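Just the one chain here, the form predicted on its own, laid out as structure tokens.
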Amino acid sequence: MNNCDVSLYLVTDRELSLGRSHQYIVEQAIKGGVTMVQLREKNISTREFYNLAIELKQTLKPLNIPLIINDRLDIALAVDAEGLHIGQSDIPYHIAREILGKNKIIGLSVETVEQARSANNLDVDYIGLSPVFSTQTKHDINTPLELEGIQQIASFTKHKTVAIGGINTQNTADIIKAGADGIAVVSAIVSQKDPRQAACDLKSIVDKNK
């Protein structure tokens, strides 16, 4: 399994992040003390993906912060990414691995206790809880797992794990206290005033609440 630091994960939205590019909102999230970046694009060409993402991984790599590419396989491949994230719909798993080798990162989402009691068969190197919470960026979602479900999968898991969905500062730090190893965010930074502010106080919590 890979090492990689879940606390602050950030997950990329241009339609959110008020008309500020990617390598803007990365730059300062990062000064704020990001641990993670997923490149999230539904709506964009291949090539534009692609440009994207060597742009980002040309920012991180230097500093040594993974750039996960979110369920595009043929571009984790292209840009030599670090890691690659999939839902339970996206490529299976092992074929995944088979392809980007034991090296990488490879996460799953997973909406339900069962979906999580599933990945513990897997050599996943973490899970991303979705949703937590009801969230505005991701429309096509299960019912949320709530605290609880967090508790629950926690108890069990051998994976670290990643909540996301609806989280920001009031709500990180019973997410923390209730197992979760990190929270992943997308509007809770990108789409606010100073980026880096909000990752810093993301960070804080996350950091007191371990």
Given for the second form:
Protein chains: 2
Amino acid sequence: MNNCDVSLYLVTDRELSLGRSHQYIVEQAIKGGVTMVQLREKNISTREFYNLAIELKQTLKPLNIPLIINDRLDIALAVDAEGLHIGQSDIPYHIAREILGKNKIIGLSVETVEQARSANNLDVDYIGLSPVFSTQTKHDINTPLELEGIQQIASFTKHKTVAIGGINTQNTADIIKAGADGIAVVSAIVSQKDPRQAACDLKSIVDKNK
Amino acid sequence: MNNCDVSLYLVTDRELSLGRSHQYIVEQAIKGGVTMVQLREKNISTREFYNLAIELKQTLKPLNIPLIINDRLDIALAVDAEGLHIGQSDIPYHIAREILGKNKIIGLSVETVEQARSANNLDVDYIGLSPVFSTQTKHDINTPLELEGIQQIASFTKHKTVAIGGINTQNTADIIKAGADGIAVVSAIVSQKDPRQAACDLKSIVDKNK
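Shown: the form predicted on its own; wanted: the form predicted in complex with another copy of the chain:
Then the entire complex follows, led off by the chain already shown.
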């Protein structure tokens, strides 16, 4: 199992970043307390994805913050990222692990309590509980797990858990109290006027409620 | 340099296949003389791409026809395909070679005479000359190389060349006479009523004009 701190996990989204670069958002967010960063990109060429990943890696490396690539194992390999995050419609987990090796972080999204149970048979490094609440960031139509789902999964999972979907300063305390080890956010940081302050506020709620 | 026969190279396209499966098209096309098959998919999930690649590999393996994956190095690795085809907006060639190793086929699309010249510095296994003529299959708006471009590139390239874009039974002879080692086609096979006969017709024109 690879060590990773999922307390405050930033997932990028250029469309929601109010025109600001990944670099700016990420640097500010890390100053505010973000512990991991996931690069998520859809509908861009592989070369563009690769270039963004290289840039982000240069930003994160000196700060000692792991770069996790969403979905694309090729990009994770190409930039030697610290890890890969996969969902249920991405590459099968065992294939990803075989190719990436045991020293890379692999996170898996689970969308139901049953999927979380199955994940207990896998040596993933964390599971993403997705979505906790309904959200406009992702357009998948999955039934939210809600706090009850988090509690239920936290009661049996052997993995670190990070909740994602519709999380903000208003509901973070409840999510952590329900048993999640951390929160993953997009707009709660990238769309905020001051991403550093936003991260700082979220981080202090997470830490206080652990 | 990995050996590959680019004489008649089939590139898949589900939308143009008149509702018929990859498996059907590919089996028929190979009976007709296709020497290589490239799986090209856009706008599907990684898992769907992976599943299609696995299926296609099972079809091709016993027939001893190499499976080449378009763009996605992760899929090529995941299904242990025989090779990868990359374009100018895909992963950089040297990264792909480093990750795939020297025993896999890597093809690179070149869109200009200058790019073909640069490719002489790379140990790619073939270059795709793209597009030869204008085509409706790909929506990139590149100036076609035309027969003059093929001739020019054939005069200096150290690589095998396969022409793609707008190729049919009417212009295949001219392309081969201009110096291409083979042709890559989509609709000239996948959209034909009888893909086996279509492949057979194209193959015999290629072979006669070499």
